[in-house]
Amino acid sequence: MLAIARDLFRYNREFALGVALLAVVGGVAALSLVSPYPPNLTYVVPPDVPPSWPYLLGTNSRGQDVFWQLSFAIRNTLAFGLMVALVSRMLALVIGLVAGYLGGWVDRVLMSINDTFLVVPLFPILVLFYFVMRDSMTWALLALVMAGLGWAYDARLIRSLAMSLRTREFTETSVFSGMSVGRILAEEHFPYVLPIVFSTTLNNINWAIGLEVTLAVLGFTDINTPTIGGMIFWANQHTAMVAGIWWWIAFPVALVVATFIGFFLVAIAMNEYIDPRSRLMRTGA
């Protein structure tokens, strides 16, 4: 992994720029650990103060310092995206590898379930879920629901590679040596699909963050947990743009856009690295 990162930094400017953006975003999120204000307290600072030296990003109409509130919001938003991506990757890995390797009726059953999730309209289902579970809606519960809906496309991608791997000589050698199906998938096939998993994880984080921000702005999430979408929701509730409190919306939007761009650049760099021809062209070999 260190050698891959070194090559990407050396030959791929998109990767270096993406990592730099994500480092800035991660630094802002880490500052939430030393915040002088609890995230949910209101009217702890003078409201509606524009950006200045005491308040670098200004304050909002709820009496909160936008900078420190933004650090909590981006931390929770990143954690949400990571949680969705990790859980959905585990589902995609298990289903994709098992379906591709075993084939037959197991493959048909799993891919029938997979295709069902592919055609399900996610946004209406999440909105319906919010109205059904409104009284018990939590940040973690929404993440688990989104993870359960966001694995199908990548599972089919992993399955296609697993179908190719099962015909390779090293797979036949593993079978003849008495290795179990679980060991073959974990020790022989998993390393081959790992680059694809890493790349799709970054794309899935962006998808999860974008959907969470959309739901939060509309008020269809737990608005008591500070997130980027939650900040924009409260800004809209207080008509921030009409009142001229532009910094309440501008800085959260700028930070989440930087997050999207960072993950996108790293993802396309990884996709290019996975393709041997693109990698050789980039390195000049």
Second form
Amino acid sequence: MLAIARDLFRYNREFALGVALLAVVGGVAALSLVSPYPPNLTYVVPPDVPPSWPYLLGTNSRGQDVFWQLSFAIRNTLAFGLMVALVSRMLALVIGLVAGYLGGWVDRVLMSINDTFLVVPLFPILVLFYFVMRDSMTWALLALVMAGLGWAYDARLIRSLAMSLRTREFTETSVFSGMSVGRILAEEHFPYVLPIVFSTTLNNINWAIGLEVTLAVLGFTDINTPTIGGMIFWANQHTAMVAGIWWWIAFPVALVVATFIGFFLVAIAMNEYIDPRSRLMRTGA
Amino acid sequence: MTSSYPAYLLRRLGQFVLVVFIGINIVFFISHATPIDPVEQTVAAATQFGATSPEAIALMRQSLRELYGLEGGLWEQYAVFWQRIAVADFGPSLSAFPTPVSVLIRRAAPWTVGLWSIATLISWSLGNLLGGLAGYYPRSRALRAAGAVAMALHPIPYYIVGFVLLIVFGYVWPILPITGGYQINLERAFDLRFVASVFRHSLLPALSLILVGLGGWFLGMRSLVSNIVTEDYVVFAELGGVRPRRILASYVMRNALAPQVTGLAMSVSTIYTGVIIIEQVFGYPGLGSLLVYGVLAGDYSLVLGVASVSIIAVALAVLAIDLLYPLVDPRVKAR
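Structure of the form predicted together with its partner chain, please, following the form predicted on its own?
Following is the full complex, with the preceding chain placed first.
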């Protein structure tokens, strides 16, 4: 595993760049643990100070240090993405593996539902969800709902892999040796789909963060938990761009863009690594 | 997969019905299985200012229950909900009383459909064309640079790209209109000035959608093409002296088109979400702005109406692409 990472780092520029970006993002998130200010207090520093020492990224109109605010925000945003990705991964794995292995009518039913979830427009539904929940809308609830809506694409991918695994000899051997379906899927097939699941997880994190930022910017989430979208929401509420407080908007946007590109590049590098054809092309064979 | 056209048609129609059925059920479930009562919310909002007599509040509650279709048991409400969907009647809008929600939606829909279809068409064809070229000529410098740009823009969500464009063209270098669908003091007539104004106002929203959308098609087409060029029939065609342009168009890209059309059908809803968000960023007078306005104004029927119409619109668009699919994949027609 370490050797793979080292090789990828050496031969794959996208991977190296992606990891570097994510390291910066992760570093900023980790710094929130040593923040001198609690995240929700306002007017702890002089407002509207441009980037300078000791306020590295300036301060906002609510009297918060943009750097420390940013470190809390990116931590929550990352945690949100991870949580959505983990829960939706479980759904995608179970549905994809079962549909691919069992085939027949189970497959048809599951994939019809799957294709429906691919097609249903999520944003209006999430907005409606916020509309009826209002103040009872919590961070964890939103993550669960999004996980419940965001598994379809990967379930289809996993299913297509599981279908080919079913015809392999080792599957027949396990069937004849009396393994239960659950154990075959968990112990025999699961390791085979793991690499592709890892790469789609990264894309799923991006998808979740993107939607969360969008909802938060509109004020359609729990605005008291600092997130990247929440920061932009407050900046817009204080018309930061018109007032010339550009650092309140530019730094969160830059950091979240680095997050998106970082995850995406690592996912692409993983995909390329999984597909031996493109690996050969890279080495020029 | 080989199948006859009628069987294919039937399957796609079945999928369409399923999408609408499940989608509308999700909307019903979300709007009914929550602890918050929309009637009480509206009442609270309406009585926030000044005293209202208890009788008036009771009367208001009663008429709101009727208006929102919250009368009777859950199954009764469910039946009423489907009836309303069937006749596209979502009751009057509360924030624009007494205009019916369906009128508001009908007014906004052309803007959304126009932006959605044109931006999709441009980003899909341009992305595929450039991606095909990049896959066929992997050593070209310009195409490699295009690939890097596409890769950098692709993972960024619509909101961020739209927002950055808004800042750049609204504050830093203000040359394009950043809000509205047309110049406000112009009369809505079908003349050159009005059309030009509509076009200018659509530039930034469309550009945001195209910038984000382009990358996915580019990357997908490039990897499809770079796999196809190693196929035997392409090698034979090259050895047989077929002109490169013809190989690229009829041998390589033609075969890569089918999965890209499937991809288009699968991303219709993602693009729709993008349109909704971008409209809000640029104050474009479509369904997206209507939806956000509805939420901010506490207009229950309006939000419910836009969400339901969105599901049906996306399902219809997917169906349309599915019906066109046999044009690019002749195997569907073969018996």
